[in-house]
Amino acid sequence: MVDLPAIAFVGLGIMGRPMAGHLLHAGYPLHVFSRTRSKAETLLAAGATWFDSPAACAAGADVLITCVTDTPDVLDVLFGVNGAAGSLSRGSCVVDTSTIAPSGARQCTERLSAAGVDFLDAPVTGGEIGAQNATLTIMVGGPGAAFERVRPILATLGKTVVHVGPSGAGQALKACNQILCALNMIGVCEALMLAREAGLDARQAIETLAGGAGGSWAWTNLAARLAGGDLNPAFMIRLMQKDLRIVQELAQQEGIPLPGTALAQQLFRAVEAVAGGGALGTQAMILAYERMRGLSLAGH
C-alpha cells in the first residue's frame, strides 16, 4: 500500500473546511490551522491534527494548501511571523486555492523557488455547494511537473482540474470567471425584475428559461434563492468586490476597458452601503435594483 502524502491545510472558512474534509475522508494525513480553532473541531474529531501556526502546520508536510481571503493573507501565511515558508522542505509544494492577484502568485513562486519549493496558484469556482460536493472547477497555474504531482489531491476536491499555464495563469483565468459571475448577476436581477413587473410566476420563469440560451448557473441557483427571498451568501458581496478590484487592476495593466464589470461593482457598492450589505450573497445585488424601482422582490 502506497503511503499518501501528508497535507497541511491553512484556512478553514466556508470553502476551506469542506475541502479539507474531503482530503481527510480520502485518507490523507491532514495538518490543519485556522485563525479560529473552533472551525476545525469537526475535522479534529475525524482525525486531523491541529497546529498553532502556519509554520508548525507546514512542518513535515509534503503539500501545503492555503485557502484564505486575499493576496496579503497568502503572503502573511507564507512569509509573515510564524509563516509556513521557513518550515517547508525542499521538494514540497504549496497549492494556493485563494483568489489573489496574478502578480501575488508570481511573487510567491519567485520567493519559494529559491528554497526549492514549488508554488501553484489554483483558485477554485463553484461556491460553497461545489466545495461541499467536491465538484469545484480548479484552474491551476505554475510548473507542469508540480501540477502532475498534486493532480490526484486536487481531483479529490474538484470535478474539473485543469493546468492553464505558468505562474499567475490560474488567477488570471479566475479573474475572467469573476467577470462572468458579476455580469450574470446583472442579468439575473434584471430578468427577475421584468418577470415580476410583467405578472409572471418567478419560479416558473426560472424553470422554463434554465435550459434555454439565456440559462446559467446563476439563473438556476441564485435566481431560485431570490424567488424565495433568500439573500444568505453562497459567496459574499465583499469578497466579490475584492475579486473585482483584482479584475480591474489586471485590466488596467493590459489596457482593457471593462464597463460591464464597473457597472456590477457600482451595483454591489450600493448594497454595501446598507449596514451588513457586504456580508450578503451576491444575489443581493437585487436590492440596488429594488431601491431604484421602489419594489421589494427579495422581501427587504
The other form holds:
Protein chains: 2
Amino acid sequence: MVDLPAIAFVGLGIMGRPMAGHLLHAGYPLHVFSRTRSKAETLLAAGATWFDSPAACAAGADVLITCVTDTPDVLDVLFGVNGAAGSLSRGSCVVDTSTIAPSGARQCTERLSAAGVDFLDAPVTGGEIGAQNATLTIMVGGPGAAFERVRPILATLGKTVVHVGPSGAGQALKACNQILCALNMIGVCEALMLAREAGLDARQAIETLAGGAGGSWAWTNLAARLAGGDLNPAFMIRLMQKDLRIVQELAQQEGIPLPGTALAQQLFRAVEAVAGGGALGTQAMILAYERMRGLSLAGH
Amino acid sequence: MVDLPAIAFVGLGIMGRPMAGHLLHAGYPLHVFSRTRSKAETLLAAGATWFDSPAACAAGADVLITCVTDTPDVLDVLFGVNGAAGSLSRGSCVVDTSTIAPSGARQCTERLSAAGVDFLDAPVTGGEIGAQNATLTIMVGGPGAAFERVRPILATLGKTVVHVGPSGAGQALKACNQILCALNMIGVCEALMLAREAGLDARQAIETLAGGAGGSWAWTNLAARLAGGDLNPAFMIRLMQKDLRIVQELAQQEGIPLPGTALAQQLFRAVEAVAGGGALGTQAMILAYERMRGLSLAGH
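Switch from the form predicted alone to the form predicted together with a further copy of the same chain and print that structure.
Let's see the whole complex now, leading with the same chain.
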C-alpha cells in the first residue's frame, strides 16, 4: 500500500468543510485550520488533526489546499502573520480553490517559487451541492507537472478537473463562468417579469422554454426557485459581487468593455442595498425588477 | 379512412416551406400561396395546389396557416387587398406561426370573430433546423376548443405543442424566449471576449463551462460557432431585432423596464450598422465587442 500524501486544508466554510471531508474519507492524512475552530469538529471526530495557525497546519504537509473568500484572504493565509509560506517544505504544492484575481494567483506563484513551492489556482464551480456530492468543476492554472501530481487529490473533490493554462488561467476561466451566470440571470429576471405581467403560468413558461434556444441552467434551476418564491442562496449575491469585481478588474487590464456584466452588478447592488439582500441567492436580482415595476410617484 | 382537413398555407420562407412540406407528407390537402411563386415549386411538384392570392388560397380550406414576418404582414395576408379574411368559411381557423405583437394577435382574433373564424397565435422556436426536422416548440394562445381541433396538425410540425393561454399568450411566451436568447448571447460574447484576451483556449473553455451553472443552449451552440469563426445565421440579427422591438412594446404596455434587453438591442444595432450585419446570426453580436476592444484613437 502506498502512503498517501499529507494534506493541510485551510478554510472550512460552506465549500471547504465538505471538500475536506471527502479527502479524509479517501484516506488522506488531513491537517486542518479555520478561523472558527467549531467548524472543524465533525472533521476532527473523523480523524483530522487541528492546528492553531496556517503555519502550523502546513508544516510537514505535501499539499496545502486553501478555500477562503477573496484575494486578501489567500495572501493572509500564505504570507500573513503565522502564514503557511514560512513552513511549507520545498517540493510541496499549494492548491487555492478560492475565487480570486488572476493577478493574485500570479503573485502567489512568484512569492512561493523562491522557496521551491508550486502554486496552482484551482477555483471551483458547482456550489455547496457540488462540494457535498464531489461533483465540482475544478479549473486549474499553473505548471502542468504540479497539476499532474495533485490531480488524484482534485479528482476526489470534483467530477470535471481540467488544466486550462499557466498561473491565473483557472481564475480567468472562473471569471468567464461568473459572467455567464450573471447575464443568464438578467435574462431569467426579465423573461419572468414579462411572463408574470402577461398573465402566463410561470411554471409552464419555464418548462416550455427550457429545452429550446433560450434554455440555460439558470432558467431551469433558478427561475424555478423564483416561481416558488424561493430566494435562498444556491450562490449568494455578496459573493457574486466579489467575483464580478474580479471580472471587471481583469477586463480592465485586458481593455475589454463588459456592459452586460456592469448592468448585472448594478442590479445586484440594488438588492444589496436592502438589509440582508447580499445574503440572498443571485435569483433575488428579481427584487430590483419588482421594485422598478412597483415604483410609486405618490408622496415623493 | 377519415378525410383530413384541407389546409391553406401562406408564407413559404425558410420556416414555412419545410413546415408545409411536413403537412403535405402527412397527407393533408394543401393550398399554398407565397409572395414569390418559385418558393412553392418543390411543394407543387409534391402535390400542393397553387393559388394567386391569400383569398383564393384560403377559400374552401378548413385551416389557414400563416408563416410571415411581422404584424403588418399578418394583417395584410388576412385583411389586405385579396386578403384571406374575405373567403374564410365560418367554423374555419387561422393559425399564425409568425412572431408578432400580442396586441396584433388580439386584433386578428377580434376582427375574425364576427365571421365565425377562430384565430390562434402559434409562434414557434427551433429555427430552420427545427422546421426541417419537425422538432419546433409551438406556443399557442387562443380558445382551447380551437387549439384542440388543430393540435394534430401542429403535432406534425413540432415536438412540443403547448396551449399557454388566451389570444396573445403564445406571442407573450415567445417574447420571453427572445429575451432569454438575447441576454444569454450577451453572456456568451462577454465571456468569450475575456477568455480570448486572457489567453484561454476557447473550445476548452466552452466545453469546461457547458455543463455547469453558467451553461446555456447559446453557450453550447453559438459560442462553439464563434470559436470556429462562423457568423452564419441560426437566427438572423434583423429578425431578432424585430422580435425585441415587440418585446419592448409589450414591456412598455405592462410597465416593466427591461434594461438588459435594451442593451442587447443596442449591441445588435451596432452590428446592423455594418453593411450585411443584419443578415448575420445573432452570435455576430461579438463584432460589437471586437470593435469596442479594437478602438483606435489615432488620427482624430
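Between two forms, the rigid core is the largest collection of C-alphas that superpose within 1.5 Å. Positions refer to the first chain, counted from 1. Here the structure is a predicted model, which means the values were calculated and not measured.
Core-superposed comparison between the two forms: the C-alpha position of Ala172 differs by less than 2 Å. Relative to the superposed core, Arg111 undergoes a Cα shift smaller than 2 Å between the two forms.
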